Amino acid sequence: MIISVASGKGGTGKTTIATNLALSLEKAQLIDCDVEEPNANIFLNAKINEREDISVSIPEIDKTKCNFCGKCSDFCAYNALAVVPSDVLVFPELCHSCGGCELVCPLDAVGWHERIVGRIEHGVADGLDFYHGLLNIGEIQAIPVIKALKRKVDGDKNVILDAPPGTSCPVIETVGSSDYCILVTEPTPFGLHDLKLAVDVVRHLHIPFGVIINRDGVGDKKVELYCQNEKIPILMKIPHSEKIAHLYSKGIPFVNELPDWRSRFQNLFSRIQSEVKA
């Protein structure tokens, strides 16, 4: 089963969530696909041991073919490519490698080369199969590196899928393929506005999803107000604990040092589980 964990906003606890239900269960992989600041190892300490390049491949113009009619440019909906009187240019970092500049091109003058944008690596840590992406620095398009992840998927683990944070197309393609989604936020203002932001992504998908509240204790009532109006589950407080904010501060799950947690991941999974399987 794959379950993602997203949020509508960076610093909810997504990450720690993601990390504390991965520890929890057997035959488990923890893929982070927060490729622009992956940070789930800093709670893993996995030894990584393998790394692999992540590419895309970039229109290159022969010109001893090409007249500048600037068909090519005329399609590029990203502006990836600017035909002036002598020259095409191509702006790399703009190109989304679609292939339609080479399709509408009449005197096949387009070619490609590869380009490196990023790298996965892999490790282990506690017997938890972990993968994170990182997407080089100055990079816009994290989409190839989280593709490039997801390709990793074990269909025999129980699989825990750490989404960027926001709503944006990096989220939208690491939930996208999802048995489960949960969704963390917090009793807060803020919380509930991006948590309403983040329910239409997964509603407008069709994947079964539930909020984890962490920081239970700070702010208001509205987002269980809100959940219980929309019909939406609660599957899990964490409360705003000195004893848990300290272990995190040392970069230790809290599983970990709090072995009740981990029979109530345990719990939460079988839930998450019987709830898919209806």
Given for the second form:
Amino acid sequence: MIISVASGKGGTGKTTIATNLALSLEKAQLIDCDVEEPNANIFLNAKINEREDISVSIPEIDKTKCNFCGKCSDFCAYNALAVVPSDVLVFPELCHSCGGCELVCPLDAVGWHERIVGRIEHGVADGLDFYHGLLNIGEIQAIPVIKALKRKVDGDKNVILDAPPGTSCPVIETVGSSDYCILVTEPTPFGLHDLKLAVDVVRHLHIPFGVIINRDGVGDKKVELYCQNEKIPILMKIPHSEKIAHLYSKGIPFVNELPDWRSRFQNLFSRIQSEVKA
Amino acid sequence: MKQLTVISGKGGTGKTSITAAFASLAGNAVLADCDVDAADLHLILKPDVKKTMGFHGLNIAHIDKDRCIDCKKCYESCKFDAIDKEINLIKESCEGCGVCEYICPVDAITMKERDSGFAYISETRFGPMSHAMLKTAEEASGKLVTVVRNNAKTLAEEQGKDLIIIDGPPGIGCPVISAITGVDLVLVVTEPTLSAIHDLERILGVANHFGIPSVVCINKYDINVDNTEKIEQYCKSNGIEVVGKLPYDTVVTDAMIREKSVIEYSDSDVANKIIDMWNEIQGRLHI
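Given the form predicted alone, state the structure of the form predicted in complex with the partner chain.
Time for the whole complex; same chain goes first.
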């Protein structure tokens, strides 16, 4: 079963839920798909034993064949190519590697080279199979790194995907094809507003979902009212506690220090499992 | 005209609360919410929308099944797996490149404009505001950020404002890069947690990569003073100024619930510290 953990907004506790849930389960795999800011390993300290560079294909123009007709740049939807009278400029950061320039080139002048945009890493922590991805600084496109991570999903395991914040491409890429999605929110106006956006995303993707309220007690009751009205199950509430906040600040998963939470996460998992099967 | 962007590698560090506080202090500024994925600034500033503009991100393929001869060339050529074996378009995956349209031998595919969201020009109690909304599951948030910034620039020029305050998106990718390129100063808001420190290092790397001066604010600095010290050390050894240290205070959430900026809501310690930080930043921007 694949469970993704998402939230419209960042900083609501996605990584907290994903790591603590994964650490509470047997035969689990945790994949941190927030490749812009991967944080899960701060809590897991998995020893990284495998690294794999992730690259994308970028056009390389053979200028001995090119007659600067401009068909490639006219076709490119991303403005990644510019043709001037005696040169073709390639802007690799803008290229989506669609292959269109090669298709339209009448003189077969477009070849390809690989460009590294990030890497994925694998390790094990407390028996937990762990992957994360790192987008290189200054790179725009997180999608190729997330795609590479998702190829590592082990269908025989209980897979937890930690999603990036927001509601656009990287989130869709992560959450799509999961069996269930946990949406993490805070009981504040910002939390509620962003939760509604996240609910739109999972409904749009037809993925069953439920809500976990983190830092319960800091704000108001509007998130709960919203969930009641929308018939969205509230799976769990994690209280606003100094102890939990302090453990978080030091990078310690709270199930390690507060063991009764381990069984709560196991119950949460069983509940999701039965809902997915039903 | 000067431009300041408030960012944080990680979300939820208090960017928007700080931006809203600056908005109430600035006087002669245009406000821009560039977190187009999950815009929150409007929850405090309550903008009165004056103008709404449609936003077209990337194009999207449209398949005419009556014409399709099931040759599967589009399926084979799409690098984004946006067309399945039964030749159905998977909308969320289409990046609008146009390869399928080009390769289709029977003209069954056409690229169409895709309604991806809206850009707004508004008035607030603190001045004009440029903001936007990206529709659910749409792409091109970086492009929409550029639209919001261009609108803010036009507003500033038309109304003789000398500063644009930009509430930035989280992360280090496409939308953030669009929100910081060419600005005069970046304020990075961080928290004294190990994960926030990790994100801070990455986001400062991005600002540095694009040659943009950065300063740092440590929010909720008192929740872990050891980590606060680590951040200060890190900034010091990298020549980055910490312009503000804000204590944890529930008035920040209370102000949010009452739809007010912290400055309007209370004259607490945290509000005064934000005023001091604002004065520092004004000095840095020479305004």
